[in-house]
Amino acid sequence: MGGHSRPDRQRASRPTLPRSLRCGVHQQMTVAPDTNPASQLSSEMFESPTAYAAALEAFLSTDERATPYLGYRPHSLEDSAAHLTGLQALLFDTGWSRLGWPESAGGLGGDPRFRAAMFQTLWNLDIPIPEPFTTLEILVPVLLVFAPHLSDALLPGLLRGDDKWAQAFSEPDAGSDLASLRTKMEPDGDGFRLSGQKVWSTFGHLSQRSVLLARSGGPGHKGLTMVLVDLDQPGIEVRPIRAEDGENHFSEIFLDNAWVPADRVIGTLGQGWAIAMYMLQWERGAWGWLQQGRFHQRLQQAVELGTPNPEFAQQLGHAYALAAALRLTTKQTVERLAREEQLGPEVSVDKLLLIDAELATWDAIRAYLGPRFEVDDTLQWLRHEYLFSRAAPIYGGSQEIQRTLVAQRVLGMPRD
């Protein structure tokens, strides 16, 4: 299970501090950020993840501009972009949301871990976490390799959140099993135009493009290729899907003779089955470190809410622990990508811990609170989140297909 070096595009640097901070000037600085992109940090901040947080948390915590978020609870997921959008604006302007992303493409250097920092600080103090952070942490760290040009371009207005992406890659028939899909990818001039339909992306409504997977050869695996194509154009509508819990969490895109130029292939083609499964590692470890630090929060919150009873007592005790497990597990991944280790099929096992500490935490929550749960209108977004956990065991992989693959490529299983 040990990996390997990565491509060279991927390699952290080091965080580049301003030429104020590099002279030992310490303190805060009210600069625009195109002008000092750290306007609001200081030396020591760049040294570690834990020097970062600290000061992060300490900034949300005192900055009368981050009390908006502070324990916020949306309406509507609508309703949350729209707001969590000024969060975005804030971590970005003030430079906090930039380190742990590459100068080239607008951050100021560093490794994952920083950004794993950030996510558990908005946690630590109940903010909610923008969506498109989690598109970012999926789908950039597989621009800066396989598309440089786009992610130095584009990067910046997606940490900002002047832009919003999506992912389409499942279809109507080719879910799990994404070499069987059948959106067409067919030359056109300097470009290529796209028919087909996608289900299940995420915030697809809300977001401006898409990384999407079509068929640009012949069936299989090695006819695929991966491209950033635009959504507000001729030939594209995207309808909401509503949810279980009312919520438009995903959409469907339907495309007809959709047009995408040829500098937003991503790779090369016949290159998208290779770059989907580099994109897996950043999808299990990212997801997983993020959840857990959703499920901890959620677990002391419900504790905090309820009346002490010995009788849940096992059942909480359960979820804490499934939850420090992959806390655990996802914090080794994050680790080892900052290594810029190539991590293969046993990232399933970071899956497989998010679907069972998902369903034990909200299994737990539910129980503990009793008839509450169910009619308090000011829990109406811990049921909504209750809700959204019964996919656990589908979105994002299914759990079959996630232990087949520890099975046979992990552990070394035989087929039959």
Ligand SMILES: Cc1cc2nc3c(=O)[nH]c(=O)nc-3n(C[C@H](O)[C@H](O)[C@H](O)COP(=O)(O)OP(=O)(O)OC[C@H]3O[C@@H](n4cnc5c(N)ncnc54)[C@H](O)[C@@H]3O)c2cc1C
The other form holds:
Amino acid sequence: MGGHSRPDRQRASRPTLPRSLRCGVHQQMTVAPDTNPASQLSSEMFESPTAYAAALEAFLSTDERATPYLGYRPHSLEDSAAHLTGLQALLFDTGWSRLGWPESAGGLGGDPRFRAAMFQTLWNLDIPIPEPFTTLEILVPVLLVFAPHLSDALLPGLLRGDDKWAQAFSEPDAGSDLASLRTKMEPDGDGFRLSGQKVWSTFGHLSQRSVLLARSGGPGHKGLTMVLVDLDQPGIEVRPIRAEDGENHFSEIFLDNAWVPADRVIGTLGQGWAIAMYMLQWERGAWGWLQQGRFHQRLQQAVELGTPNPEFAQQLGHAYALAAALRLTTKQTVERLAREEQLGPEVSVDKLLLIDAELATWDAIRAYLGPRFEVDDTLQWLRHEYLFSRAAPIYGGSQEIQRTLVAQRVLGMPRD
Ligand SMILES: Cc1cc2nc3c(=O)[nH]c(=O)nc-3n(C[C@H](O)[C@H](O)[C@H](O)COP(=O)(O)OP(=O)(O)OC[C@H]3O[C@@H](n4cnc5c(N)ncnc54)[C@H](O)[C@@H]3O)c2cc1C
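Could you please show the structure of the form predicted in complex with the ligand, as a counterpart to the form predicted alone just displayed?
In what comes next, the whole complex appears, and the chain from above leads the way.
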């Protein structure tokens, strides 16, 4: 299953999708896309996020600039990152990805449902979502609330893809038990010095900056502070980690007296844990919505690719039901986030459904496609996604921890 030698499979023609995949984008457009230069787009132009999605779908289906992204299959993670940066810039420059973000972030207004509609539209058209969009969903809401002084200068470049950020929380001895992390943060003049080691930072080696959690005070979660660090500076070394699929998904980040100015503190000193908890509602809820579109898309594609075999009907149907449950649950979560509700431990349910749906989807696809899945050179991209799916029970908070959270904090089971 290794190797990356097969030719790229960008589609020559535009995909025609079954209606079942076209989630909520059928309504008539309010505004024709050709009359929508970026400077004129605003959330008020669309009756609803659904109408926005229909207009976006029309734009992506007809504008030649979008053609290279339809059905794009990457050679490698780095190729994909470079190629999809072009898509990110296109969506920003035409205004489509700026809907759903406030002006202070370089956006054009509207609530997070516009972003959710954009993700669904991209999946409906079999356009891969640029990885930075997933990071944006997690980091930008936090900056808007806890570091508005950084928004104007930094967020537009991040939304456009000129700048890429990572998340550096985990350490070799602090993953599930994040509050035990040891990276030190000590005052020095107008800022702080950071020393320690981070691990598993997604896309760290392709990022210019990272949101980082460090220990500025005593033991436990009250001693933690969140900062935004420039990675390209003396005292920081970023080493990619090659994952099972042969791709550099993650990085280790080594910090040796690295500098961070005082105005890069997110929130206040000692507020890091509370902010990380705030972040989780986006990491678990918004991420789940973003992924469910892919699961639906891939199940449908597998059925179209494979040889009909009733033996696997139950497994495919089960996976579809889990993906549908994830869609319904995370849709509600996105709507709650749009109403600016503060989510609680119940958002762990989204993450648990995501785990089950992701594992079941890829197990079903692998079983249905049979030996072809293992050896067909043109399905390398699908095998990469299968291998990544195995990480679902760990990333964003492990399965065991989420189940315990639900039992104790949703159901009220007494703790030990
Ligand atoms: C695909 C992927 C992307 C990631 N991206 C990032 C990133 O961008 N930035 C970042 O900072 N981190 C990232 N991580 C790291 C991730 O947050 C950690 O892997 C996760 O928090 C688990 O920590 P750990 O790996 O140290 O495992 P551990 O915490 O050591 O857990 C190992 C096993 O023990 C179980 N376990 C641990 N404690 C308990 C307990 N109290 N009760 C029951 N079971 C327990 C866990 O459930 C797990 O099965 C990523 C991980 C993955 C897989």
